[in-house]
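First comes one chain, alone, set out as structure tokens in the form predicted alone.
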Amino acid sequence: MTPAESARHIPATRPAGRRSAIVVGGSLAGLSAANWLRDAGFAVEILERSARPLQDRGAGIVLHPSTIRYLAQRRGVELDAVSLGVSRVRYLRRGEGIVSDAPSRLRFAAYGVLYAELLAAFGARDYHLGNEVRAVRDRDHHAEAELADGRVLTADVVVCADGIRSGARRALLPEVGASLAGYVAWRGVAPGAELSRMASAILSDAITYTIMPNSHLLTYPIAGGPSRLMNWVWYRNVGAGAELTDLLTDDQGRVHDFSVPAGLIPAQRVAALREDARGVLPDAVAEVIGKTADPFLQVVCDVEPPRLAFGRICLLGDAAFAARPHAAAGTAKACEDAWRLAAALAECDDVRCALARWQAGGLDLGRNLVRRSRQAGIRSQFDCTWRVGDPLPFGLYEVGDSEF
């Protein structure tokens, strides 16, 4: 290594006697890992590629005990402060209204609320925006994260939680890519206060499903500041090729890879979506879509890596396994991975050994979640065997463990 190269290798902040960690990615997975690792005695730095905070990303999240574990156990945050519960699981059918009604013990949160709470727990000092990681490397006595500006940071462990587009995964496992499911998720939120009495009465205290041939849609309420928002997700089949490319083209003509953010969907496509909703969906649900100012689009896919640990480097959250949303456990898996990772590192001073042990459980959890989510998607979108009144497939380790 030349003197110039040596000068660019900057160790992460490491008070005497403390191990250090670099977390690549500052969303929910990265923040969860950073908080648990710091509580386990690590000096932690988060490197987030975005130049601005991430509050505006995502919409509704089905809460799971794993998702709220850190905030509840270490911060004393109450469930009601960050989530809403509903008492019913309902199925709707166009022209018939509610055709199935059962009790529910599910809770829902807004991405922005969870992000803000986890960021407040970690603090801003060691959360670095506008720092894109270009490469990660495992060395004999440390791990490295090379930034786009040429700096190289070193630490005892590097945790790659940089999402489904993970550059770290591409570098470590270039043969592993996203497998398209054959459909997309249209998503959005509508102000609850703007809904009619009819729509509010049906949707406000329920998670509500509409099952159609080769498609399904769900809605549930989330907190949006002082008022409620109605979150919705509509799964629609789209084959690979020109049709998908067209859907992923924004109002400036740019083609996106996995999603088109809110505010960038061409106006004519939003108008067509609303028209389709009025033509095939129950009135209450079509009203929600019609009153959503800026819907957005996500491609549904699977990612299944054969390994998660690479010496002193590991993949976590969607940078590792990315499962279809139907089990509603992607965020829960990321938080569970983070909690287990910190526990493994706290129990063993040998980072390589700790990551190897942690990997076994992460592989089992990820493979099982991808399998169950894929099966649910095939039932609803292709086989059409998901029936009105069927139990929801929500759960991290097994169906039903998302209930409170």
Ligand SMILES: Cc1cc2nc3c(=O)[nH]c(=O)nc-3n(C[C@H](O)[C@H](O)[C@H](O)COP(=O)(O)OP(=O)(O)OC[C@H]3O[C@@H](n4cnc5c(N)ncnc54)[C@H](O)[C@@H]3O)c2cc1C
Given for the second form:
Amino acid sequence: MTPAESARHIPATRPAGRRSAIVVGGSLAGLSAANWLRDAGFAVEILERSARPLQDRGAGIVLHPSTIRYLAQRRGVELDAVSLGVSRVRYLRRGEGIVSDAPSRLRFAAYGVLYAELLAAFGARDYHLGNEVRAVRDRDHHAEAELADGRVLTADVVVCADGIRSGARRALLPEVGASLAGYVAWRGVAPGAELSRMASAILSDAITYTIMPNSHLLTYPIAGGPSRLMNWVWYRNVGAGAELTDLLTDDQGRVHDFSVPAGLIPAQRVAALREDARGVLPDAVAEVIGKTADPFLQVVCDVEPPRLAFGRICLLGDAAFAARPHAAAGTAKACEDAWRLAAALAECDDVRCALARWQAGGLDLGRNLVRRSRQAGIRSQFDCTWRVGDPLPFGLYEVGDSEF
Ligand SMILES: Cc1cc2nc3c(=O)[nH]c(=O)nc-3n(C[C@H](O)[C@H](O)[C@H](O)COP(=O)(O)OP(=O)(O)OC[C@H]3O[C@@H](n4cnc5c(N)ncnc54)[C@H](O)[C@@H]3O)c2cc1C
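Switch from the form predicted alone to the form predicted in complex with this ligand and print that structure.
All chains and molecules follow, beginning with the one already shown.
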């Protein structure tokens, strides 16, 4: 279905006798909310700006029980169908190989696999690609979403899951901005089948960390077609200003604000990244980066809003709190808040009251996650007090709750 055809299927009026929801943004937060809300009896439409499905954002996600709750409980999806586990958590050091080796109960998923499963659960009919929302408004008896083409849609509740650059958050809370952490995350995936025997032996059944002065890097495998993919994230410090602007300039000369997608990083910058990797990283990890066709880049920052509910409108996922990735729980937070949102709305007919009650838990969770993730980032990137063998900082409510 083209965006125009899809748009024609958006009901112009609200369904009689049934509460309705509009979800702005059709990525993991939006799909999670939409699935839970529909199961709670809502008629739900998702409005997604992208004209194409989002599968190609290829990167890994450390799974959390909250991330998989909908698929497991409501769709009977088996853990092994959407994620894989590794048996070891390892620390590596250049020239020394594995310097710490412990058991692991973590699981990892590919963004594309989670997205495809959540979208299959929701169905394509009410998932409207190519529909950008330019404004949301809270009215006395309904909420509105105004599309870029001028149409105005109404619903009982509007959930804004439009990501870290959320236009809804900018409009509702103009004073809240993203504060830069002072470093970026280089990311990518390399085909597991292309790795040497040496690299496979070290990396393929493990999550690995390499701690360096003012930097660290992790790898873990994710599913990807017939063979696994080796996912990696390398945190590197970059001051604000010209250096960061330069890094965020793509191969067409466009300056991005938070990320440069795969395929748009200038070739000479990718070459420099690979050369740096060969110069400072353990051989196995440098090999993975060397074999990654299209690395991409995300600026690390914190976003901490003082509110999540605005009458019949709410913020969810990265549109609400965006935490540094060190606790590996941003998606988990989105899924947890989506589940709690549907429960709050199911319990209470008064949407404003339900959102206000739901907000309290979301603020606690978001603040806690941002604080813990910030501490972990400062420890590794600036204080350099993260030691080989330290427990990983993964967790949604607390360190350790991401394990299966
Ligand atoms: C390096 C890194 C590693 C991470 N690792 C993990 C991990 O291991 N585990 C974990 O749980 N989380 C992890 N995260 C966090 C996780 O990626 C995010 O928290 C999560 O993907 C946010 O999902 P979202 O749906 O809120 O936002 P997004 O995925 O950004 O989606 C927002 C959507 O809204 C759409 N949109 C935007 N504006 C509009 C508009 N005006 N109208 C309509 N649609 C619009 C966009 O097109 C997009 O599809 C990591 C993040 C980073 C940066």
